[in-house]
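Here you get one chain, nothing else, as structure tokens; it is the form predicted alone.
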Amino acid sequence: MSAVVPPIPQGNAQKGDAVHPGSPVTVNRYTPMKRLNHWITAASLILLALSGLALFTPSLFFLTGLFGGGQNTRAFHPWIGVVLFLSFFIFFFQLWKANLPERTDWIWLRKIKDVVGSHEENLPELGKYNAGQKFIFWSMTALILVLIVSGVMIWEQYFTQYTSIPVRRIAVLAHSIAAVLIICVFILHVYAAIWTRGTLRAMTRGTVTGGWAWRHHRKWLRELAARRKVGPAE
């Protein structure tokens, strides 16, 4: 009778991922092209940011010299939304399957005083995201589909003439409230890139270490581990 093969657990590795055996053991988590989509985004994101609440209140319109002024930031400010909202949904695509959510999700909200707590052993082995990383990620999906249609109805040098002066207030709310939500989201976001010690780099360098694989996505890392995606010490 042949040997029973155990499951290979499907942590939703991606085209990419791989282990690298060394000293430190190293882990590949984002492709260049990923890290690419990512810093373009939180780039414009920021940009983003800065003008909007430079034209949302007379308080803060001294933000407009970043810009070179109030009609140069009125200007900029919506093409920089086109340039998040493809760099976002290039990176979108890209992650969309990894971000499911899974049973486990479930439990680790559950169990969100161990996570604060720093105690993994509590935790149940998960894939390449946690609940919370994929929380951020379809809250920033939401929001971003909320600013473009909005932002697009009230870009009055493109599209004035096709919607109606009502139909322009009520998406300058939407707006308003949908940029408030994604600064939040956002400062959520770097907050727990710097809390868990070790995630910045796998933004800057494509790489975690094994150890950091194993003690927050264990499941992902016993994915790669079972199909063998070895590749050659860096």
Second form
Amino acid sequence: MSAVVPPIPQGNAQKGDAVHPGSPVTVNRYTPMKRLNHWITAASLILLALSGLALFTPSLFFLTGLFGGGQNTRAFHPWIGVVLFLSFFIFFFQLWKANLPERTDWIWLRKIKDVVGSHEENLPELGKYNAGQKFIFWSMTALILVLIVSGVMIWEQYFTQYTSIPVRRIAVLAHSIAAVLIICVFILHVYAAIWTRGTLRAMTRGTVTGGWAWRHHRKWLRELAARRKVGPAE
Amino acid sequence: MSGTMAEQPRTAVSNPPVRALAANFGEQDLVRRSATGSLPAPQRQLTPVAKLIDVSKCIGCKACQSACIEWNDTDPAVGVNAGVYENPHDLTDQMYTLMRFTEWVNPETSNLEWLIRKDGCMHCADPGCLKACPAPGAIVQYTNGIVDFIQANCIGCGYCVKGCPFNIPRISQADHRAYKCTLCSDRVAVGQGPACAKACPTQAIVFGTKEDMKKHADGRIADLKSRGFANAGLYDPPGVGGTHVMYVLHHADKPGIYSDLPENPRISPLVETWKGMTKYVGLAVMGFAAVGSIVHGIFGRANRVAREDEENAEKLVDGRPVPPPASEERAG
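Counterpart to the form predicted alone, namely the form predicted in complex with the partner chain:
Expanding to the full complex; the earlier chain stays at the top.
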């Protein structure tokens, strides 16, 4: 009979996540493939926002200059959307399991004042993602689906003959509202990543410090530390 | 600018000038310009013009289509017979006007009536295409009522198609620009009426000032009524502020029987919401989010990892005791 091993905490650790002792401890958070997908998606989203805003309001039409004029902006925008859709949905399948809602998410959301006030000591221990990050993930997913479907419907060059004009009017309105919302979600995402110091390196170097993980995603860190002691699962 | 300026045309039947004339209207006469906030007010008001199409006089000869192709130098594809008289089967970027044929049985008389409507841009006083257009100066409206597409400024997005209540603009797959009837703005500018009106052998299409055309329509309507068409009337829909292409219909109470001529056309509320509320509220919300996060980023207190957090992480990885999970979590 083997000794009783304490259960491994469930912190949504994913393949590739690992801790490395040192001072500070480093924790692998994103593999190179995930980072690549993230940055393709990010670059596409920025280009789409710029080209889309240019066609959204006359006061920003000058942004078409970045793409070589109005005709080019009109021609490039949907293709960039296709790139974003593909890269995001590869990214989606890499991350979705760790983003499923949990009971602690509701506790975390109820204590949103402590989140904004940086009172981590009052918050529950969290797995790889908190409810805010999950909100970003699922709202991006939903909005990108609305944008790609409505966007294809109003893609004048190839697809408009497949839908009626009244349907396209709904599509163009849905597209513009979803675009406004995704830009707001994008701002929230970037702001949260900067405000929570030590986060950006997760998407640049792929690692965070142990202290960052202890502070924000302690259950995830506990799981990784426990797995390290147990040894590789294989 | 040298040369005598052309008169504003009051008819389509006058002979062309024998010498070059300067255009009688141009960019200085714009009353609306797409995606342009600050358009200088025009210094003069041109006499509003209109084309009047008397459906009851049309014989379906398609001379108007031929004249339109000839004047505008378009090149519609060779058609195929799909068992209907329309040729081509729809408006295209090369066919700005189209005779639409309907075989309608009048339920009151059981008579078959052959309804022929010349379809094309209506030159709305409140143009939905212009409202929807995102490209500065791609769609313009002159004080004489002509709504024109300036292809040099067009980006081919197809928003005008969604804005139009009459399903008129067509986007070319060759140059990705929008095309439609210009009301022969280039002819009107040198004192000539539209080519279709000039070519019409029965004068079912006439052209002049909008006032004259309404008077002319009154006479035609009185004539139709005297001959049993009690519901004869003028189609000048107020939902789009009136149009500069009007119809005399023998059944003006039922415009839909003329190949789905809209009963009460107006710019779709979806388009109004998209170009109104969504734009202003959307810009405000996005601007607030961007400015708010920058201000908070500069003046707010960032969330930093404490020395203690790093120490705890090191202890955890080394297997030394660390603070246990909170009781709440253990319960869960």
